[in-house]
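Taking the form predicted on its own, here's one chain by itself in structure tokens.
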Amino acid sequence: MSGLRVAVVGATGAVGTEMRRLLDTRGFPLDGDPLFLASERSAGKKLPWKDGEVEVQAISAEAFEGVDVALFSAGGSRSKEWAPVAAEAGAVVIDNSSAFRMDDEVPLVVSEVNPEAIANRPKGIVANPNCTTMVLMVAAKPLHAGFGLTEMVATSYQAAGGSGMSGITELLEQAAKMVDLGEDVLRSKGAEAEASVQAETFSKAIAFNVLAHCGNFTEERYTDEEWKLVNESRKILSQPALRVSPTCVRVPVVVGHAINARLTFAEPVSRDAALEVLAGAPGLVIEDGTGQDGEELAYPTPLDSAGRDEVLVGRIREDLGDRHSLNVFVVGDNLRKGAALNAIQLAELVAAE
């Protein structure tokens, strides 16, 4: 592969961070070096690269000029703003937001799941999924593959980094506070607790708590994170017709997105035959034990996850009351495999081309 002259659009951000990392630990076929875009506050900031420092640019037209590939982690009014300035000027654009996601006219890719799809980008924007769907994707599309996925009742467990920095210091400085509170005000006195702490990024304390509350309420009284996971598994899996029933929870963890799924098939599932699935799927661990006949006991935890790049799958089985149907646990690092790492795989599949 010739080497590539990549923007890192959003470079300072969680994800951004992620994704320098990775552009220097996975060796991606680089032209110089990258170039790190992010607003006018942060411009003059330098950045950490291999040895060396990257002074940070604003992001202009003209910062794009001679760009093969801009990664952009910016968020959605950012990236509708440039991605399309970028396309423009002739980069390739990898947009990590969901301005782009459904667009017909523009392709949602994960790259163990639906690679070839990349190919066919008209305007030159290729977008990112959701964390969530993504990492359950990875476990899906394999069965999907095997038996014929006819429907979905999806529920996440998700962290509080899926809402980028600000959540992870909420949940950190809300449970240091609570700890103060001490035993008695937690197990007996949680409107005390809560009214100790100020909740800014979630909508109630996400400490030593759990909210049945993900995203923002839309129509139907689902949220918007209810909303990808059911448009954007539609059109990563090619099933427009996929049924799906999705309930999003925020949950008090730092990084990594749990999933329990019942997957629901045209054709009859075992648990023996999903395992023979899943264990040839790309990007993909299974982790799934009882601790008894003499198995170890294994399931997959975010703690399991954090800084991997494959998906964890476990909580294998089959369905009590529908032969069609099966049970599965899946996690990922929302950071990594839901954000970054992808973002950087589909920009090694543009470098192949």
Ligand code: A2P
Contents of the next structure:
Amino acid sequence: MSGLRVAVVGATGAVGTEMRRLLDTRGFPLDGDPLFLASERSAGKKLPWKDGEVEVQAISAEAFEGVDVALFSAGGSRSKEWAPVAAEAGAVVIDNSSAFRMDDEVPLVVSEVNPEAIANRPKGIVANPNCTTMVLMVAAKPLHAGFGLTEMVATSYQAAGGSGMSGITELLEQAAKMVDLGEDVLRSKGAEAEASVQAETFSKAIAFNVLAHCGNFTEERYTDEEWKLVNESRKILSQPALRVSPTCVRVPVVVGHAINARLTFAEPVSRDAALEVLAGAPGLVIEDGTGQDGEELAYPTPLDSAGRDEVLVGRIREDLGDRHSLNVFVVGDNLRKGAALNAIQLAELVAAE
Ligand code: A2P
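Okay, that was the form predicted on its own. Show me the form predicted in complex with the named molecule next.
First the chain shown before, then all remaining chains and molecules of the complex.
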């Protein structure tokens, strides 16, 4: 296979940093060094690449000349403006933003779930799904194939890193400040603790807290993050009538999104039958044991997932009242499988064409 010329747009960001690492560690077939693009602010900055460095360039139309694959993770408005420019210059764009995900002419692809969809890309753009949806789909797809998914009630526990570098910085700075305030303030003077920190990326203090608010509030009192879970799941699974009841929650975790999902199927489903289906699923690892009857105690956490490629699934339980429903707890590194890794896997599919 001959190498491809690759550009990473948003190379200085949280997802862009993972993309750079993965291009190297996965041995992506490259033609020369990749291009690292970002805003004017970062132009001239040097980023590590293999044993050396590559200088960041400001994004421009000329920068895309000769590029075969452009990996975008610089925010929706940048994608709206620049993805068509890159595609026009001949690059296949793999876009991590939400800008094109629901466009009928743009496939929305999880590499283990619907890889066949990538071939049909009339705009030259392929969309990488939302990080929470992506992680959940890796576990939901094999169960859907086995038993026919009809409904999902999904509650997420999303890392601060899902909001980019600024989310991680805000969490760590607030945590340090609140630790200085002391346990007494955190225990009995919550308003004082909250007032001591500045909330910019998030709407309220994220350190030592839980926010029932990811993204922006939109229609029907749901957030845009929750609507992504609804609409993107339907598109990825080709199930336009799938019933989805989403609640997205931000938690003080650096990396790793967790989702508890109650999944309802057309067929009755047992835990054993679910385990059988999940055991062979690509990109998925089962961590599930109660610690009773000689079983190892095992369930996944965001820290377990950080830096790992696989999505982890545990707490696989039959519903207490409904033979057609299961509860599962799914965890994945939102910067890896939830974003950068899937984008690179999609680029690998393009490279193999
Ligand atoms: P820069 O570092 O130059 O601002 P994150 O999601 O972690 O916040 O990262 C956002 C990424 O998007 C960064 O690489 C950032 O580059 C890039 N970016 C932000 N604004 C622009 C812009 N106007 N043009 C190109 N890249 C941008």
